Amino acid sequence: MLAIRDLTVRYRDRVAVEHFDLSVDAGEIVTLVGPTGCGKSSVLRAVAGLERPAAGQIRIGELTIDARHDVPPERRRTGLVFQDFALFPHLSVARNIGFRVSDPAVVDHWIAALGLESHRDAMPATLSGGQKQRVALARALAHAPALVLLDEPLSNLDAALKASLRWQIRDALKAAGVPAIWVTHDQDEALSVGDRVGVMNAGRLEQVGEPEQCYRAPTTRFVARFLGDGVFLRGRLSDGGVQTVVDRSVVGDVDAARRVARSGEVDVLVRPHDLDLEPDERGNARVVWGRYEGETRLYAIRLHEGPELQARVSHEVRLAEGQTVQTRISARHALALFGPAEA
């Protein structure tokens, strides 16, 4: 449905996106995530026709767009959903959704599908943020787009509403069978919503893959650090292929979700939920601080001969500041390894 090849987007002398490649299959949702200014929204603007590519090619179905051959936005059959909703303030919910839609049954369908029946005649000013976003999505889907582009659709909503609305939007896209690119800066949102996740940095796509693959087996140190909390511990590849994490004190033996083709020293990505803690007066670390999170507790611990780490454990594990503990990597986890020379 969508194929982007070697895309470059420039704003005067500034390069916003370069050498960007991405394909989106029919019915697939791809989330793009990355720090502010990394080029996520510029990719959407180029696909939508709001920015002309400086180089590269965009194919939407049978349409081909490049620096020499442009296609106006209205001919691209792309639906846009913005973070500021962009509703017509003088039109009711039904009239917003039905703007330039000839079949009233289509409007009725999307009003019902997104739970807007009781707000059919309401004006946008009377709606909550979540209701406005559902109207914006319904309006985009009512035009039977070939592709939906969502630019930070939940960024203006409170945390509790985001959690439920992300699933309503995802379910609506899946029910319509419409492929989508969903731009967000929220890592949890990107990992939970996307069939695949693309991680961007400085205008380039660092990694694209299934959410678990990007999280558990990042291909670059940037992706490893950006997707979730984590630190690198010095490790050693043993002759038998078992990775033993060492930082003077031994923290545990691990399997590798991402291996490096060398023996000797490696850096091992360790995330908070990879660690187990156990009170032990002869342990290898002490507790710096603890935070209650409901179902879990997050502890900062400092190895006696090593860095400070964070460990997320069951809420039933209660430790005091300054308490000595034994810290080890849980055997059930596979961690990513990086060679010392890898960026």
The other form holds:
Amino acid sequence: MLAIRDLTVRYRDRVAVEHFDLSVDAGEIVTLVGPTGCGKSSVLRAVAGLERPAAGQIRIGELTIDARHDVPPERRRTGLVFQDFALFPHLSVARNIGFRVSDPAVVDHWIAALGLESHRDAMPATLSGGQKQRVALARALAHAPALVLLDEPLSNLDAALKASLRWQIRDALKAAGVPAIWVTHDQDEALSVGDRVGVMNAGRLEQVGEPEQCYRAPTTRFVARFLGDGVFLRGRLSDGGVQTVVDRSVVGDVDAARRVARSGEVDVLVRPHDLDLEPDERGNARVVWGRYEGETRLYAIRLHEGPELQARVSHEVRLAEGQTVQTRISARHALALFGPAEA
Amino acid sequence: MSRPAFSLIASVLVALAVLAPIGVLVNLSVGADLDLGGQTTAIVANTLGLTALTVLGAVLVGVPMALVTAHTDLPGRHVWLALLAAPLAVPSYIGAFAYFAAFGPGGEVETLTGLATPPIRGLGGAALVMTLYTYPFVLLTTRASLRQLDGSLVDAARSLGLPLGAALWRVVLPRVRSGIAAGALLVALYTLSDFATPAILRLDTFTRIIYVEYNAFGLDRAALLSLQLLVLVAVVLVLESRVGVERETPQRRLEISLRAGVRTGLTAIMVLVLAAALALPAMVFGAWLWRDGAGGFDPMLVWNSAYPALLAAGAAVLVALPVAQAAAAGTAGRWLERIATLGFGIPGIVMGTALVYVGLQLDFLYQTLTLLVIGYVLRFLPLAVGAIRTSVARVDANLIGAARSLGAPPLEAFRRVSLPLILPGVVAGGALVFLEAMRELPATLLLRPTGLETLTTELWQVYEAGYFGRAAMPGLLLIAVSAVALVFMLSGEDRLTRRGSH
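The structure above corresponds to the form predicted on its own; please provide the structure of the form predicted together with the partner chain.
Everything in the complex follows now, all chains and molecules, and the chain you saw is the first one.
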């Protein structure tokens, strides 16, 4: 449906996106996530035709765009949903949604689909943030786009609204069967709504894959850190696999370890829920501090022989500061391994 | 993506057109006889004296009124504010003419009441009249800074033992100093540029002598004087650009409750100021109408005023559009906008002098309506740019992007998105230029085609000829135009905010 190959976007002297490859299949939602300024919005603007690529190729359906062959935005059939919604302030909700739609039934359909019936004659300035976002999405979908591009669609909304609107948008896109690129800087959002996730850093795509894969098996330290909490723990490659200072359990895949190990050492990504804690007088760690999070508790623990780690456990496990605990790695999947960092 | 480039090029052309008169003046003044017989010193002294006295007067009147309308419990504060701002819309020649005719031996006051009054002429008289029509600048800028003031500061000062008066002096005044300065510099700019008041009240300032030289066929000397005046204007403009206005968010508004005696006193002073600035001219012109009737009035004068003003409004809007667009788009555009809006600082008489010379060089422009319209556009372009720029700024680039990605080609996006959003600003800008051009005197006096008499030039002819009675209709009509302008100015802000919130 969409294929981006070796895309580079430049603003004057600054390179915003470089050597960017991504394809989106029919009906698929791909989230692009990364820190502010990583170039994710520039990718969208290039696909929408608001920015000209300096190099590379963008294929949308039958259209091919590169540095020499431009296709104006109005011929690309990309439905763009802006961070600031970009609703036409002088047009009512219905007129925004039906901007270039000749069939009033289509407008009615999308007004109903996004629950905007009671606002159809309202002007954009009178709407709440969530309503504006729904109008913006309805407007994009009503124009029968081949591809929807969402630029941080939830970042201007308050937290309570984000959670529910996230699913409303995803459901609407899936119901319409339109593929989408969804740009966000919120990792939770990226992991939960995307069929696939692309993680960007400094203009480059670091990793793209299914959410679980990116989270559990990040290919770079940046992706590992960006998608969730965790520490890199030194591990030793022995006969059967990799072992850490935490316990005797074997973590990580031997083949993977062999690829990255240097003089028998690797760094193991340990996320807080990969660890289990149990009160034990003769344990291997001591509790530094604990935080109650409702469903769970987060503890910082210091290994007697090793660094400080964080563990997220059930709220039923109540531990006191300074208490000695036994820590073990409880994850059933192989942990991600990296070549050892320079000490 | 090509439109910003187009608007940049257009802005460069406009900026050059605005700078052209200055070049013309330089060219014209080369070789001019510098010897004005020691007159130069007197002209500079008169000009600076008038400016200084007017600024002083405007600050003394404007600052207390800003305080009263911003922070007291005076009933009907908003009505008072509108009334006190009104003199700003009255052209100074109306006031100067009225004061010239009303006071002194044989003046209207003596004729009507038999009371002998001293004439209002010269430095003191001109400063008095200028103060009456310029204090609103100080009132408005000071009030704007006062509104940003946190009332808790005064409470803190008073709880530390300062009486209210001392608290205002030591805590409030230093914080609104830049607001007062901004207003004072506007007053200075207006006073330096004003032609009619010193001309009618017979004070030899730059503007008056430029006109005298022009009439004596000393165009080169008029140009030289114009350049000297422009230096003074430039000094004021530089000072103005250096006045920084700091912004704070008020936690709590200051509210001073007035004692009954103070309230009565303040009300009396405000009534007096309004009577002097608004009622007296209206009564003088009204008395003439009552005495002499409207018989000799030629209605064509109205059309003669309106027609060039309409053309100027249309042209100014067309020129202002690309300038506003470029200014909203980037830094280069903002600089060009500044140059393009310099025309407001060029006094009308100076602009007139420069363009008269242009007319003498370019035959096809000589004494044409076109030249008059060009003069109006160059002078009042800033009004159009200001109004249009506000609305252009509302057209977010993303809106165009949204329209395009919904399938609208560039022209359709402009017609259906940009244009409806810009239109209110365009209409407002055009109306402001129209109202200003209708009331313009000095440039009109110099540039009008032979035989074209407008309301303002008619007023001037009547003054020069001394048939004051015939000034009644033009004077009252111009007061009416000013009233429309005032209503328009006051509602402008409301209308924009109302549109913004719906």
